[in-house]
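Given next, in structure tokens, is a single chain: the form predicted alone.
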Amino acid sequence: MELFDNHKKLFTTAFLFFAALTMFVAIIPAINNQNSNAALPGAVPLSADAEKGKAIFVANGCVACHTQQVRNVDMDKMWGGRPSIAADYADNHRTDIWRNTATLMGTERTGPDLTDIGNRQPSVDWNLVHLYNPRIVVKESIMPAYPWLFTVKAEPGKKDIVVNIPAAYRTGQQGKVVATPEALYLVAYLQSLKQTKLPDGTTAPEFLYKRAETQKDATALQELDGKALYTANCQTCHQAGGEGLQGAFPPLKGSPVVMGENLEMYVDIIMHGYDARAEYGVMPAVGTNMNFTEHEVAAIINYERSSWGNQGKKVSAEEIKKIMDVVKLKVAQE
């Protein structure tokens, strides 16, 4: 035949069928999923400074250690209210007109997973430290530090974000330890990682493989609760022997409030935050952002109320629940 015996025709015919084959396998299917699927109503868009932040993030290969995504088995759980969805993911375009999309689900959890880090952790204060040195708020932390985010000013400007570091981690270095742009960006993009709730109505995957739950005492019970919210939730900031850290989060062991008789500012920290020292970084709304109930409100209070040396009164479920609406009411007539 002719066509095999011209390669020019016979090359034509070959890359036609291919771009045919391209555009209805590949092209068409996939401009069709595009258009088929949207992010969830509740889905807010990375503002321009995440944007930067999470170029950032890719340019410095954060997601060789950490994952964007919950999968639906049960040792999952502590990185979101549920397993991730394809509309999860939805939201993310291309990079550029060169760079394809950057989901950043990841492969490997070297570190935690990020899914909902804005809500775990959404300090800008502590992820500022974090970026600076972990080992300053996680002893353990095999992360890398990113000292070139920063820099050191002897007189910081009206605008400048101050970072509190510990003199043990700045050796021979004299001034104020200032967050660079591209560090804000960063922190910007953490704190935009929050997982959307699914619309009313929408039943949520289950996890599976659910661990076996063991009867307990419930004193018992309440106190391995207590420590457990206490790590997941406060210990970076405040220590596992609740010295907190100086210049930059304030001890828990010895504490006033920790032992005093003003449960209602107590709780009203736990659940709102605090923003009343200078010397100290801002802390968020843990309770709010985690949803924390009553039980587990009196078991953080009741862990470190007799942890490090402290004796405070120990309290209820019961007396928490009536303290909690009465804050919630005042906050809402503010």
Given for the second form:
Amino acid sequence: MELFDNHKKLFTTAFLFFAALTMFVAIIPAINNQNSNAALPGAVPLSADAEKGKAIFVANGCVACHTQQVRNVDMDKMWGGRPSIAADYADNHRTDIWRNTATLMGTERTGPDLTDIGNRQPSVDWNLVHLYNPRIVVKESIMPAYPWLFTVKAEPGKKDIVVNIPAAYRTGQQGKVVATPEALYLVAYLQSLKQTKLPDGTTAPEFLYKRAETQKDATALQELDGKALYTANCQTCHQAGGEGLQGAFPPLKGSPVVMGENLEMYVDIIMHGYDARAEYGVMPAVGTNMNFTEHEVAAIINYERSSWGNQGKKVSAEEIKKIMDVVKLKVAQE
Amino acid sequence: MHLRKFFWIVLFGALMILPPFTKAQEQVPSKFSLGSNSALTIILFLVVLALFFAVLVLNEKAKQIRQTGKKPVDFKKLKTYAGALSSKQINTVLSLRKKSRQGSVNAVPAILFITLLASSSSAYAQTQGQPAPASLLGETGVIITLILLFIPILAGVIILIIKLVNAIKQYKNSASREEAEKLAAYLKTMPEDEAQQLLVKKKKALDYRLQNNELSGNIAAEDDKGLINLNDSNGLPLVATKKKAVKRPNINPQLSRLVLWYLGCATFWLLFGTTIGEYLGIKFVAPDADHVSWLSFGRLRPVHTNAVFWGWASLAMLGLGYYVVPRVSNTSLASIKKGWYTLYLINAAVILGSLCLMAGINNGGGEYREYIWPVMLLFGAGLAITLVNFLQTIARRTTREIYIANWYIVSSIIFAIVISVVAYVPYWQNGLGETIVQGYYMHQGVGMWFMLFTLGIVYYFLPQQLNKPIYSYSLGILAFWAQILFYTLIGTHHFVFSSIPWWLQTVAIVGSAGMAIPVIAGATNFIMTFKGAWYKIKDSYTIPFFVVGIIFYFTGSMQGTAEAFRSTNLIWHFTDFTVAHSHLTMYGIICFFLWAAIYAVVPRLTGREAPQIAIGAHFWLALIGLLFYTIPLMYGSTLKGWLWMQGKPFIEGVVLMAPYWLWRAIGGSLMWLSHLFFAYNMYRMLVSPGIIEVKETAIQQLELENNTIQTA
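Having displayed the form predicted alone, please output the structure of the form predicted together with the partner chain.
So here's everything in the complex, that chain up top.
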């Protein structure tokens, strides 16, 4: 065949074939996508600090293990309230003349997805301790430690942010561990990662491949797995044994709040956070961020009251429902 | 003899089938005690009917045999027998004929007794077969009774068959004996001249033997073309001795030097890249191994992937390409100088790129395009120079057609340049545009650059090492175009369920399924090339590498197809399954093929071979290491994906993976160890050992003496 014996024709054909397919599956869809999508109206652009933090995130190759995409499948529900859509990424542009756009969707989830990490884990204290060495707060973690984002100062200045690191994780240095601006930028970036609400009247795409739910909703909700909820939402700070972390996160084991009679305060802390004690970090509004229902709050309280030697009174979801309404009113009035 | 064997097999088979059959019959009533009585009746009736017919057929056959009458004496047949006698038999006949004629053989046919027996047993079977159960069914007791009846019926039929077979045999024997009698008489009474003609002459012919010197004569053999190559190593070998590589004459030493430099640099990058990979594997088990920013996981991971991609595999491929392209064009390389430029540029790209990545300068996160554009531009320029060089070489080829290896090699370079341009030009990379391009780029890099080029290398070296042509040129062409068609589409299957357009995801999945065509075509082509040459595996130290490469080419590629479907994406996406898959393919296919080609070509260029035991160690450590690496990782990540689907807390998946990550580190260590052996083998093949070789030294001494005599 003439085509096969003429190198010009053969290789030109192969090139054109490949180039045409490339246009069809890569270039045209890419251009369409970037032209037909804009950021959501509610999207908050990255602050200057968060922008710098993103550069640090990129430089250290965090995307190797952390995705930033909530897929439209049921199993991804834990990473965000709705599946990610093209508009969520529309505001990503070329970084600078040297570097390409960092959309950072990722292809591996060796670590958790970060799409909504700003809501899930907003505590600055926790993030800093975790960055210094993840195993301080999550024993099983295999994430690298980033001690080079911190310095050691004998006498920290007023503006310095001191991070309370347990002695076991200090390599013999004296003085206080202080977060560098880079560490704070990175945390600012992580805190900025929140799923934007869709504009009113827009329905989010559905989560597919739903798990088959058993037909006993009411009872099932009451018997929610308090332990799993605790592991997913509370454990990173208060630890699996409820002992907390000295100087950062208070213990729940034997805690007067957990065991005490003031259920209103307990629920308030879970739903709206807490910052009354100087020796510990600020607790974020975990319950509100994660849209806890009264069933979930009750399950967590019951788990905390019956673990690690705690022996408190069990609560019911109805009880919690009433308190939650009261607390919500109070917060609204403030 | 055959018949007998066959019937024994049938009998054995029947006995094997019988117990489960009866068991099934027993289970039926307990399961469907009321509903399916009629079905049961029908089954039983059919079985009995079948048995009845079998008996009738057998009886008919027996009758036929009994009725076969005696035939008249057939002299023609007897003559044929006499002509087919062996030398020894003729000898006996001739000596007997000399003696007086006396005595005769008497055979008593036993056929009557046998047929009687056969008919009686068939009669017995008939009577037993008659009571066909038609009513009273449904009661367990009745069913059991029927089964109990059925057993002796079956046994009776089996006995009948055996007896009948024996009867047939005996009848045939008696007929043969009769014929033998006639033959003996014929041989005895044969006239003398006929006996001379038929027997004595025949005996002479049968006794003829070659002297073994009809063609060679009586002169001693001489190997004046140097064709005979004896392995002169004596003593007990530690490993089986394989065929030595044949030194290739007429390779331009300059080209040879270029190729060797490419392969040498590639070996360095393999060691460098996999040392880092090994360290990364260890970090999964010991995350606090170091706290140095330049060595942190996120920065080192792309250093590993890019070094083995652009440093090791690309340089090795190009080096082999510089050997293959001019060879199959039957001409010399257009420019050796340009070949060196590419080598410099690519080495510079990998050095600079690795340093940039460790310093925290990268392109923004897309896999395999972590090098920033100024670095990747060096690589691209290197490719462009080689493309021009190869095209010019092919343009001056002295063959009419372009051998298929060159299709693959040159096209892969064209495509690699195209994908680099698409990946680095910024106009379509905002937002999800970046992701779509990323999916396209990362998979085309693998499939259109590494896979296509390597296939080109295999199309040259596999037939060469097997010393036979490729099985089908057409299959190679089919695979070529099918690969372009389907592979180009599949990039976005890395983003299934993401927010890129659903239709694009579907196209990618369809393309992944279509990949079965080029993969099956290619694998079939390679396997069929082995047809009639499988024995060469044991004589060669290169062919085992090809075999492993072909196996992984099929399994690894088809695994990619399996992973692309939506249902499998649910379980495996985002887990370490992807890592296992990429190692099965990039390592199992690409590396094994490259090693095979390197072990084939380097001894031809240098005249030195690596020790076979070190090559064996390389092969086995790499193969076993790869399996240790990938299998636990695939198993563990399947469990992890399942855990995720159950909505379990994320950290449980991390805990679950710990043992599998340890296995990965162990497998990775074995792979890394194999690369040390490979590097040593390269050293042995490249560098003169500096040991005094007796024959060579003697010749040199003679030359020296000769020179001194001449000058004196």
